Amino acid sequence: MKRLLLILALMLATAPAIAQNKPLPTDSIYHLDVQFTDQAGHTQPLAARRGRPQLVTMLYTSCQMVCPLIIDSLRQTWKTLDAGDRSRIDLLAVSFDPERDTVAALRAYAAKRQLVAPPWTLARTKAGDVRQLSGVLGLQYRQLPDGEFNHSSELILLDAEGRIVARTTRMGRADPGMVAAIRQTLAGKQR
């Protein structure tokens, strides 16, 4: 019996590593070769997020208009889930503005907005990678002459393999359709 339990424990411990060795689905955003640096200064490839569903958005921390609303919508969506589901999904917000959104700026924004890691990750990447990521996610943005950004405001759900499962433009409150999609994804059911 002990031997069987040991074998089972080893199988469960190695399951994530085995899953990581599987080829990515062709529609996974994790094919994109992008490196992120988070609010703690840790750098990792986007593909390192593989294995857990992600609720993703893009913003910039000096924004005074819609970006705080995006964060509030992300928080409200996450809080709508029960504790078990909240523990199984990560929240990722990537900056459109890597020039001003330094690690220190991301850390200060996270502290001000009480965005504790985990589940929250605020990240920055190189300007060219911002453009690639926004394109893959289907988000549009442009920098204005005054340094502000005009951009899409969306929450995007990725499954554990990095496929886009759902998206919402509803800001200011949790979108019931997005919450249902998250629950279905966490239950292993794709829409």
The other form holds:
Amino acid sequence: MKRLLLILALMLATAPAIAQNKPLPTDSIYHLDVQFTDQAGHTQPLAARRGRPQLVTMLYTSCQMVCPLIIDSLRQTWKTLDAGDRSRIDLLAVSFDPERDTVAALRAYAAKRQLVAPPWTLARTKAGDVRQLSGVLGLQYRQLPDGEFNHSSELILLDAEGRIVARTTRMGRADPGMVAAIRQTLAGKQR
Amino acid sequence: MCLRHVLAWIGMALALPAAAADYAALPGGQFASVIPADGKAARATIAPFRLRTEPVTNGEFLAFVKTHPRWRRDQVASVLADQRYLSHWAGPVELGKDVLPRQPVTRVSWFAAQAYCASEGARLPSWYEWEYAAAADATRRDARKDPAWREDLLAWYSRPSSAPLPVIGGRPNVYGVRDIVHPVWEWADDFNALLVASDSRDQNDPDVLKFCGAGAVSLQEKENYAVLMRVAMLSALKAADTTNNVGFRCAKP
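Hand over the structure of the form predicted in complex with its partner chain; the form predicted alone is what we had up.
Below is the entire complex, every chain and molecule, led by the chain shown above.
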């Protein structure tokens, strides 16, 4: 009986892993073979985010202009959700500037802006992977000679399988269209 | 032991492309691009680099997809290459009789081009590197003021896009780089860095918030519209897009 329980427990524990073994949808951004390192210094493949919807953006922490607004927009969008929904979505901000956005810089920025994990992940990738990630997310960026970046500012919603299901350029407040898309995505997952 | 070494070497040699691609060394330096480095007027600084002397061909790309099956058209993820990816080939690993091995490969996405270059120990050139290499003619590093150079670039536009692509083997420029202006347009590593989105131009437009920092880029050398059209085209593409006339070549430090 004890053994049976153990086997049952093991089966339950491995069930999510089995669910992840089904092939990725062909339009999932998790086909991209890139790794990221978070503000705690943990390195993971991007595809490790599979399984939960993600609200994703790209920015750089030394940016004084629109980037604080991007963080505000993520925060406000998340706060608009009810408590149950909030616990079922992650917020992921990846840096355009891996040179200056070291793990220490990400950690300092998270502390300054009170971005606690979960739901917040601030991340950096290798320099070459930034262009790949921006490409798959449809974001543009350009480094200027003074070290600043021109870049598009968008929030992008990924479903649990890594498909882009919504995006918004509205910054500074929650975009009602995005909030509705998040609720719909989370509701879809419950079915 | 010795025999094992020899065998290992043979194995490695077989795994390499049949003929290693040729790269030409370019000195780099200060360059007046159509896209100012600071978005206003600054010249670009280009480090010395090497550039593939020829665009990647159908034959070379076929060898690549055979050894990297995730880039076969029947296996590639749609997020990395669109529906038309390599659709001119007869099959996933077959060119067919209408597609020549020495034609430049087209209908390849930016992701696929990146992956090919990585397999060659290389990367895609930046826009500045491409524009700098293409500024040369057979005798000069910067022939852009010469009407003949401009006409040559513009001549591309008069070739019907439905006509079969010529095989490569054009006249080398002063660096030994061939076929850079004809017969195909080429991906740049930073194709999505050119930022000429029309809605970012007006400082009073709320959409200006789409772009952090200095905002819109002010294009230079406006008389050089044959080059500017390429900027516009690259900016309009997404990384998974493929088209009839965009191919690529690779670069190395």
